[in-house]
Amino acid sequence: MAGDLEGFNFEQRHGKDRVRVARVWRTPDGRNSMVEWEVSISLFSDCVDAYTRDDNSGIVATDTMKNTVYVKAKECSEQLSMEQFAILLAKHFTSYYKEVTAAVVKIVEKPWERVYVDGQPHEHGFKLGSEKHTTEVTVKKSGVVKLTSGIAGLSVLKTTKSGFEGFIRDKYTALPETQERMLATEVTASWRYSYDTLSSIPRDHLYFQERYMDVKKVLLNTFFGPPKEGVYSASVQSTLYQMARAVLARFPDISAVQLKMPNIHFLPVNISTKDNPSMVKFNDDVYLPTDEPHGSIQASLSRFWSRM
């Protein structure tokens, strides 16, 4: 919360970070579902006197925020997406406390995935996956909402159908042009939904979980292309743009997409000695994987009326 204080511009917020909670839902037929979330909360509130007058009467204690996470998780008798849980928490803080003008809730979901045994989904068994589902929700006391979801740590690689040529060459350039290379990256993606009020949020408790899976599928399909022939990538930049554009084209309720895609290098290996000039002669087969240093590519794509 910002304001004028003794001739200065003063901004403040407070909250609780890294509140870890796991929730299990059990159906009468014996099937269990579970999530593990790391929750961070920030509250904008009218508690300036705590900073200037040693008066804490306007502060919601951060320990109270932590306890609220567990209470609200307990109250969720039906399985829900973490976006819905974040909205529930933010709505609670802005409606329950008159001092709170806005709440920001961030959640990262640990990627537990149901295991399959002999081709059948296990009723209560899970294994840890890789990429993480993320969300950030801002709710104001007026009911205005800003909702983003995302993916962190989505590692992808293809061994062909990638090149890089036609870039600026000068006296500092040593990189050869190529139409054949490996392409690897770790995608960090975020997308903003067009819903801007609490009343406009879909009522289906798993809507955003399903949308997350659908967006991830579109990103992967665009990166790889058809299973037989694939799709050629002229650069990480080109592939990034195609991925972002595919998401906006497929989902009308997503107004903006941001992608970060570092170029993780697989360098051709050539080894020679005086006695053996072709000890290892590269033929699109042996590479040195390295992630330092790596190229850094990021961009956002939005509809004209959106603000990412």
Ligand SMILES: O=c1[nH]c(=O)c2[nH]c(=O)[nH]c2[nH]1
The other form holds:
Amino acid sequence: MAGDLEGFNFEQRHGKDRVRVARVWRTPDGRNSMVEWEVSISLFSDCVDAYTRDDNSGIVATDTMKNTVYVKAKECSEQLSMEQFAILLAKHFTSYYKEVTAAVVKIVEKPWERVYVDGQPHEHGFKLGSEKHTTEVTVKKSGVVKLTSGIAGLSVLKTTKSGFEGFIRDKYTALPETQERMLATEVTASWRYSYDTLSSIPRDHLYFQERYMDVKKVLLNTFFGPPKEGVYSASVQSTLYQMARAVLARFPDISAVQLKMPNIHFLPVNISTKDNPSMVKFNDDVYLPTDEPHGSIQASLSRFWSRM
Ligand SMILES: O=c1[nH]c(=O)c2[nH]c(=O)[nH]c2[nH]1
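Having gone through the form predicted on its own, I am curious about the other one (the form predicted together with the ligand); can you provide its structure?
Below, the chain from earlier opens the complete complex, with every other chain and molecule after it.
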């Protein structure tokens, strides 16, 4: 809520961050499903008097917000995507409280995956995976919605079919041109769905969970290319663009994609001494893995009428 306050601009919101909840669903035949979510809530409401007049009558206590996460999780007797849960929570806050004009709910899912034992999916066993599913939902009292989903920490690497040539060369440039290098990155992706009202959101409880899996597959397949021949990458920029374009081409209900792809360097190892000038001579075989510094490459791609 932005507004004029004693001649200043004033903006405020309040919420509860990092509310952790796990939910288990059990089917009669013995199959258990579970999720672990970290939920962050932010409410926009007219409670300026709390800041200026010690009047808290417009405040939904953040403790109440935390409790609501558990109550709503309890009420969800059927498994649902975290996007649907975020929408349900945000809808609750904007419809239940006359003071609340808009709610933002973010969720990060801990990547518990069903384990396979002797090639069989385990009924109630899970192990921690790596990349995380994220979502951010904004719901206004009017029913207008902004829905984004994403992936964080998707680490990928290929050992060939990557190069970097033709960049600016000047007196500060040392990097040789190459058609042969490792390409490693940790993808952070977010994409915006085109649904902009509560009533237009698909009702299927797991629709956005399936979308998440499908988007991840498209991103990975585009990064790696076919299993035998792969695909050549002329730069992180080029690969990033191909990945973003593939997502928009494949999913009509996604209107914008943002990708962050740091270039995580694997440096060629060459070691020489006076006595032994080629103790280790790099031949596309021994690398020094690094975390920092790393290249920082990001872009967003959206349909003409849309933005992230
Ligand atoms: O794919 C790359 N993009 C760059 O912008 C860049 N800059 C650099 O030093 N190496 C690379 N690689």
